[in-house]
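This document opens with one chain alone, in structure tokens, the form predicted on its own.
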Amino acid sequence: MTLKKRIAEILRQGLAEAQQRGTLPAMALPEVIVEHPQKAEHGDYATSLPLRLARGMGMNPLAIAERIAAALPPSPEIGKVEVAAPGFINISINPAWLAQQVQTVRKQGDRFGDSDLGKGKRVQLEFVSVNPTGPLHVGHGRGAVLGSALANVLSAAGFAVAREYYLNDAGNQMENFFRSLYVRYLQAQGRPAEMPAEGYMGTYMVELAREIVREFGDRFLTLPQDEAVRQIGQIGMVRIVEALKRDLKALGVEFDIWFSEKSLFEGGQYEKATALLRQGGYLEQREGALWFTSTALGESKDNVIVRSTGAPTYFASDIAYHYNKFLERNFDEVINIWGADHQGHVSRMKAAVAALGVEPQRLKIIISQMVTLKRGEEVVRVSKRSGELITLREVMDEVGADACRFFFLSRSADAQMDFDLELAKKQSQDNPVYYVQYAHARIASILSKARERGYTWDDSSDTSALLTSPHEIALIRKMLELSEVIETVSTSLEAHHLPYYATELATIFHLFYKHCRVMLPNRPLSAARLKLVEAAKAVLARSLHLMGMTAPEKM
């Protein structure tokens, strides 16, 4: 239990006893909101529950809080409990409790901060399936990271995810893509060939058409068309997801599950999805094309899924695809992760699922909004290789892979970004990813220079009295902090708390060091702070890891 759910249960324990005594009159007990104060004099934790019972108890809203605050129950967590005008309850954690949490946190160690939330809950986690037609951007890069971010902060919260990529591997695209490298391909052996109108004209595919010539040299041309173009576009399809691959491994990414589209209509779930939604009376034939009247479910409009050609629209697959995650595997909850331009889309596809017989809150898509590449104040539009829009590997080999994922998680899904290059290259305090790894290697460095002279800080005495200090408590009560940034992401789905706490994590533990000496002659003294900066290093290398991100020893 998070030390604020604790806070939470105390004082519903004392609003219940409250009642109990009589001095507060019976009625149902609301949920108790408890939150952190915005200035430090108001506690580390406040709520406004007397001022939300005033009406239905027809009492002045202080006159509940001091009731309340009469009747909590002894707890070695609380130190201090105020009431405040017009009718506020805040609580200080007892200094001395939180001393004796370093122990705790050294105990749990790489496991710090886990819960029970989701109870076993079955999480499937779909992110990035982007096309396998080509590199990967920076806009995909950023969805990457997300999803890889939130898997990990759900797992630790104590969800069973699965980790998805969704591979668009049938349908109009990928036609388009085998017939461009197959002109691509026919260019490369000197013979005419004109690209399709649609076609992919980036230069990966000229390289990708010579590559498979100097491994097949002409083989492909003695073939009729249709199969030459069936076969270079499959060799085409499995090098780029090939490099999908190696590229999202290099960002720190990587699946449980790569689940091919095709095999939606080759083990029938398209059949058995599109018979659900025929028997709900939820698909109509007009106009030569097979409807989806996602009207009858308060969409504005009807949409496509098969049209009048017969061919499946990706509306079509989508649909036979939550089919297979909600009623064939049997997910608990689902999350998709979309680039900005499904937006549309996310209505329509609540729609679907309803009328699969599937609750909709059981669906959860996030947008990730676009990524705009800066250096400095400059705009950074194009790669100055080729010409084109810069891939996410050329970001990566500039900037790192660390610092890909602490910016792209920097702000929420839900608003653009600006990357700045430069600044994600600088190794000074300016550099938010330098700053947060930089305490991690500072607080190694500070236990290696210890451990060298002779300091030694086991548990054979509890130390813990000794950590009286303001900013030996601020540290530790950041430290304990980390529970709640989990389950905080884990049910809001925003991971940008992570970089934010860890930025402030670093801070607090900075401040700490310039105003508290660690290695002193006073033994006790100093192995009561080895501790806390041991507690510290294991928190601030959580942190770092729940982002996906290294903790390194030095810099």
Given for the second form:
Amino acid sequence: MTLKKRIAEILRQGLAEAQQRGTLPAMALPEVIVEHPQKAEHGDYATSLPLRLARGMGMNPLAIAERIAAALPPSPEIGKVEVAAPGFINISINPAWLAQQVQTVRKQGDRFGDSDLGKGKRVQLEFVSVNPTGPLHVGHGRGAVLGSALANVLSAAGFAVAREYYLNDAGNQMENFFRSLYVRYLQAQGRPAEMPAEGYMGTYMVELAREIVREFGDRFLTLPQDEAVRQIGQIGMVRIVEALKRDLKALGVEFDIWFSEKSLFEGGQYEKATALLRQGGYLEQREGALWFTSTALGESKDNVIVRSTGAPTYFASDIAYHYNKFLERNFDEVINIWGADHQGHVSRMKAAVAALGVEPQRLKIIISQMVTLKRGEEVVRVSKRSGELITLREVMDEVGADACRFFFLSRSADAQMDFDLELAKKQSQDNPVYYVQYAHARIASILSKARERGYTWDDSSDTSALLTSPHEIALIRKMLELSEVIETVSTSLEAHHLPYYATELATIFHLFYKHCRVMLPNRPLSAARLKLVEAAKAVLARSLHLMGMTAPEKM
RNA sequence: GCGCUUGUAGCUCAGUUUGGAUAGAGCGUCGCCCUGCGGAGGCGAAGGCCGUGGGUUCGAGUCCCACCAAGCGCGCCA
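Next block: the form predicted together with the RNA, after the form predicted on its own:
Now the full complex is given, and it begins with the chain already shown.
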């Protein structure tokens, strides 16, 4: 349990006890909300519960606060309890209890901070899912980093997470890609051919075609055109997928499942989902096409799922995919991370899920907003089809995967962000990522120096009573917040709390380091501090790992 | 026009989900701190009509309404 929840529980008990004693009137209890006050003199935790109760109880909030405070059950965590105007209860954690937690952190190691919030619930997290028609750009990188970090945190919070990439290996855009590649293949052999109007114009297509010529020669020239397009397309797609996997891995992003869109048509999910919609009365033949009557579910318009050509739309396969997620694989919760350009798809997807008989709250869709790529003041337009490409790979090569991840994670998903390449390069020395990693490397250095100098420390004796400096206690207090952060990120699905927490933890460590010398003639105190910094190192490392970053021993 | 998102310090952004005490951080600017464990560090200063205007409330950056500005979406593309 997080310390915050524990404090809330103690307050709730105090309130109930005061009512039991008759010092406060009986009434239904509101949820007890505990927060970290902004000012240190207001303690570690505070609640405005008395202010919330004042009206219902018809009493002065200050008097309520005093009576709750007087009825709090004794508990080792609680240090000072103060009542403050106009009706706050401020609670400080007992420093001696905090000092003992170093032992707990060390015992739990890289599992410290885990939460049982998820209770083993099965969550499917679908992200990136970029069409396999070209390299990833920075916007994709943002969604990729967000998804992988969320997966890490949800796992830490006790959810069973499946990381999934939905591979759009069917449909219009693939056809377009196939034909584009075929044209480049012809051109690579000096044959006259014209790119499709909406074709993929990027130079990577030219290179890919050359590669195919190098390996397969002219053998596709003799095939019937349709067959040649199909075969070349398949080869090209496989190569693109390999490149996607390679680039994602370099960014620290890996998937449990690569789910094929095509398989939905081969495995019957498309038919079953459509049948279910028809059964529910949500399908209507009109103007030669098959429509999903989403207006019946409050949508502003209906949506075509089968074109008049007979070809299903992207929306149709996405419905089949969600049929598979919810009704075949029975995930308790499904999270999709989509780019901002899919935002118009959100509400109709929820409507479709509802039409399949699934409570739409089980589907959570995160929209990862646009990344504007810049070089200084100049905006770099990015479009796969137009061919002017700054790839994610290039950005990673310039600023490094760790810095990329930290930078993407630092902004909430629903805020647009600028990614200035000049700035990212220029700041690479004092990028905030280094600040956090530096703290980790600094501790590693202290520990190895201590070993060299013959210091020893282990958990055979409890030295926590020696940790009395406010800087030591502040460091421990911040370390204990990790589990709160993990729970906050898990419930809000907002990963940007992670880099903020890591930065705060690093700051408090640096402050501790400034004021408390670790290696001293006083061996017992040194041992206590060595245990503390070793624990801090573990928490820093875990914070970095949750973000998918490395925790370097040296920099 | 309609929908979604955003608007907080010179710049980049937290804080808005759950209303609470004097609104925070990084960068930048200015000033200070190295006898000794990593100065890629620490301390301090300056810098804010929280987009605008109403409303609800004992209390609003946070909730409600209107408006302004920016981005995205509104296709038998994905």
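Worth saying up front: this structure is predicted, and the values here are computed from it rather than measured. Residue numbers count along the first chain shown, from 1. Rigid core: the largest C-alpha set superposing within 1.5 Å between the two forms.
Residue shift check between these two forms, rigid core fit, M27 Cα at least 2 Å: Shift at M27: 2 Å or more after core fit.
I want to check M519: does it shift between these two forms by 2 Å or more at the Cα, with the core superposed? No; M519 is a residue whose C-alpha shifts by less than 2 Å between these two forms when the cores are overlaid.
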